[in-house]
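A single chain comes next, written as structure tokens; it is the form predicted alone.
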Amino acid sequence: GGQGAVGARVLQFTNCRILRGGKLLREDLWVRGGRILDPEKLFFEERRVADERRDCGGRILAPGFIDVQINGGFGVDFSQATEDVGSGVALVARRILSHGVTSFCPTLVTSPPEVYHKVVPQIPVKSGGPHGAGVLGLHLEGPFISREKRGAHPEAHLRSFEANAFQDLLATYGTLDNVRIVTLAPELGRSHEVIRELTARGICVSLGHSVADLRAAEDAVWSGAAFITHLFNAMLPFHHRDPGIVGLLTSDRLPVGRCIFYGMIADGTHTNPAALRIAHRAHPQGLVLVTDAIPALGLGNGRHTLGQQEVEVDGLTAYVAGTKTLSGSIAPMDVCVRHFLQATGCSVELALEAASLHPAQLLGLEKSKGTLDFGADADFVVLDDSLHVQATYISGELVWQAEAARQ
């Protein structure tokens, strides 16, 4: 029932609409010891009331956003093997609090083995707090991807695991200790062995940067794959006779009861609003909003890096320098939520769940993250009616507040 530490202070957030069970409810939110509290147990079993009440001014309280694909930001590139990777991750973790993000998966694009060997051990799983959003584990996107659909990934560093399957992957990454998601192309030889090995270790396998047909994608799901990396981008376009990876959204050949999740970059550039609507209407419960943010996030126009590549930012679009190849996004998560809501005409509830509940479900964390149910972690975001972030809380503690909200 989320009683938390019994001696701890009880906070009561009043005059708010809380997202719970897919609906915005006019209820108070009770927090103690970093968790969401069941007030009935508090009244009837402990005969206690709140130690402090906070009036939310009629605002929305939603679970904190979870970004499972973010390559860096504010000049920090997670795919650069610097001497102090940790301080870069900490900077991004702190800055994304203002976007409503309370947990994230730092993402590495295709890199040479020595970069993985140096960087992966330096980014441990870490709880969030006033210092910044929590790190849920790494997302390794590549290098086991398709040459044709590599997007902004450097061709020179792409690899296959034809020779020794899982051992090739281990030799490339060095360790899987801090890894939560691996994006790979399922058409690569021996991929099914690799998918099974990763899944057995509790690592989420995502399909992406791939020319797989639907049958190969379905087989990968049977082997354990659970996610699709940025749907529509870096995969074969939908074709009615072979819908490719996109066809997983409506496939009838998947394991019974399995929900396939898929990432979408709703930045107004990567995915046309009509494509966003098609995906959302075909399979709303699997939609996960990701930023795919690059180190240029928060910096503006000019030349920046993304791993081994140089990137040119022009307005709202980032390209591999000298090309018209998109290389990730510069839209913060809260902007993606608002754009998604506006582009699809979906409910506010679903737009918020696509950035919170769905990524938590993808990672098997829905008991503690992505929800405001009793007993869950008190990671939440306070939003106005237009879904602009007013304040961010982690474990019931205020970690960021908009200037206007401070008045």
Second form
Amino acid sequence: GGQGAVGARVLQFTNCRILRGGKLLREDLWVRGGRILDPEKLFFEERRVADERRDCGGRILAPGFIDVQINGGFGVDFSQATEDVGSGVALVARRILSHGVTSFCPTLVTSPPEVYHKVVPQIPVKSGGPHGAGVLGLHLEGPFISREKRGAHPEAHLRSFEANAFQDLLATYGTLDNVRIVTLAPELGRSHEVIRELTARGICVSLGHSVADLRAAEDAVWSGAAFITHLFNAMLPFHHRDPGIVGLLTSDRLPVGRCIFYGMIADGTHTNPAALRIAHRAHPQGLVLVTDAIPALGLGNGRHTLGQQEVEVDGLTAYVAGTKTLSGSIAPMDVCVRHFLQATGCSVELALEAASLHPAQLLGLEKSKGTLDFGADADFVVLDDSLHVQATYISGELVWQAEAARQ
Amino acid sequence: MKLIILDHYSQASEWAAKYIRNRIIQFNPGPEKYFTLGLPTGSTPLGCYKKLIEYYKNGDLSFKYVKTFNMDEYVGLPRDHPESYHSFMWNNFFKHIDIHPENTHILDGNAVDLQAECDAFEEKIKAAGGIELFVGGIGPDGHIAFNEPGSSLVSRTRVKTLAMDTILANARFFDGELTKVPTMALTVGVGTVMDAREVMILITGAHKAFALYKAIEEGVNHMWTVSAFQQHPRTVFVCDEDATLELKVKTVKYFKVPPQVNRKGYIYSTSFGI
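Starting from the form predicted alone shown above, please give the structure in the form predicted together with the partner chain.
Let us now look at the entire complex, which starts with that chain.
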């Protein structure tokens, strides 16, 4: 792996357990030039020692969490075409550092074309740092989704691409620059052309808000779809003669060697723990923890805006105002990781990978993100044994620290 | 020679580590006076390395003024291969202690000119003032380092072809596949180790018993190169009970004296606390 800028300072994190190769190892973590450094190479080739040692007090060092579905937070709504979208994104990017998130995909829910045309160009891909978590690209969830399974998405703005397939999609969004993930329903006419075109452009296609059966879902995967948006929510329920999209987890009709990833909101509300366990046990390596957080994240009880609608927050649950329809989660990523660990009884390593390695693999970034392998970006979190975030690092720089940990 | 016989592998490892520790402390190394230590690899010294690391972590021992010279390295194996001796030393010793990388010396099995690399190694040892204590092991064929049967007893650092016994013994580190084991190595010579002011050989396990017998109860013979140390003024053999299985009862009794027996000069026993 890349040894970073040779002249730069070498930082050695000692007295810690690092997540590497799927295991928590008693190893030191070495960093230089914003990347993870191979200390053996440094020792034998450059014949150097560390410039600075930091004692981690026996804590866990894990790759920084990656949230590929987050609609806003702290009062900011990514789907609102404000005059200064950039500051809203920056605010969220900075505040989620305390949740252990070092990279994220700002998500836009179903909106009219004017909103996409105004907002999308204002949210560029951006590296993280002391200013906040890095933006990996946008997640456009909708408007090409099922009417029946729209959930909290506004019916008035749903669209189809039956007429001109990909051109319709491009016209709706305005541009695909800055876009990383698109969620759509594969049962919509001409979806396969659209999926193929998006995949060819390096955009991750996700299946969600759909009434597709298993066969349609499998065909979509063959066309390039790689992700399932919040499994179980906004799709047909599992049926033993047609498992629907859920059946992708154990389908034997997928391209060989392809791993299907699926988002799960492990906030204690969106998925019953038993259902969480079924999915996890069926296909642990594909599980991606997402927050699907709404602007009310971090704000507390009351009424707030999401896309073109109003939501009501009550404790850890948010509903479309006046209904019983879940509107999105307000559980921070580290809460999701802890809840996932506790609900599934899985290993700490797997819980951490579900929030870091798996989303990185989904986006094809696993060489630089979601891992503490040599050469990867030094984006990591310091956790205590109960997985509470004590400190967050981006490119080897401390960007957030818990009050108790401050000296 | 001294023959130190401990009951088990762990005690032999601890005895050896304490001996090294005490020698370094008594030497009192400093920036003008480094302690030069020759080091082995393999499964035998692992316990000893663990103990030395423990002494460093306890604050009892520092390697700041210690220079190390490893005995050997495979030819043609990438330095970062998990079975290279560089990897062994990094993972089992160097990364856990406070030694400066510039004070460590391991032969480069990927050097363009292998013999020049060996000659340079001899020069480095000379420049460091010679080896104060050379720690080594013994192969099942009685070799020291990679000085295979038939090696000159006055040999220097050079390229050696590995014997079949050695390749077989090392196959377990290469998934049991003989074809994956390197066939050549760079090694210090018997003469190189003989130049050290003191030599300590670690021998544990029943599979080394015959080699130990040949090394100390038979004559000096280039077929069992460890036997050369019969002619070194200051050698310590540290072993466990199993390694003594091929020795005469008389030999073992001579060296493993029960504590209540007094003899003139040194008393060697398992209760001899060093």
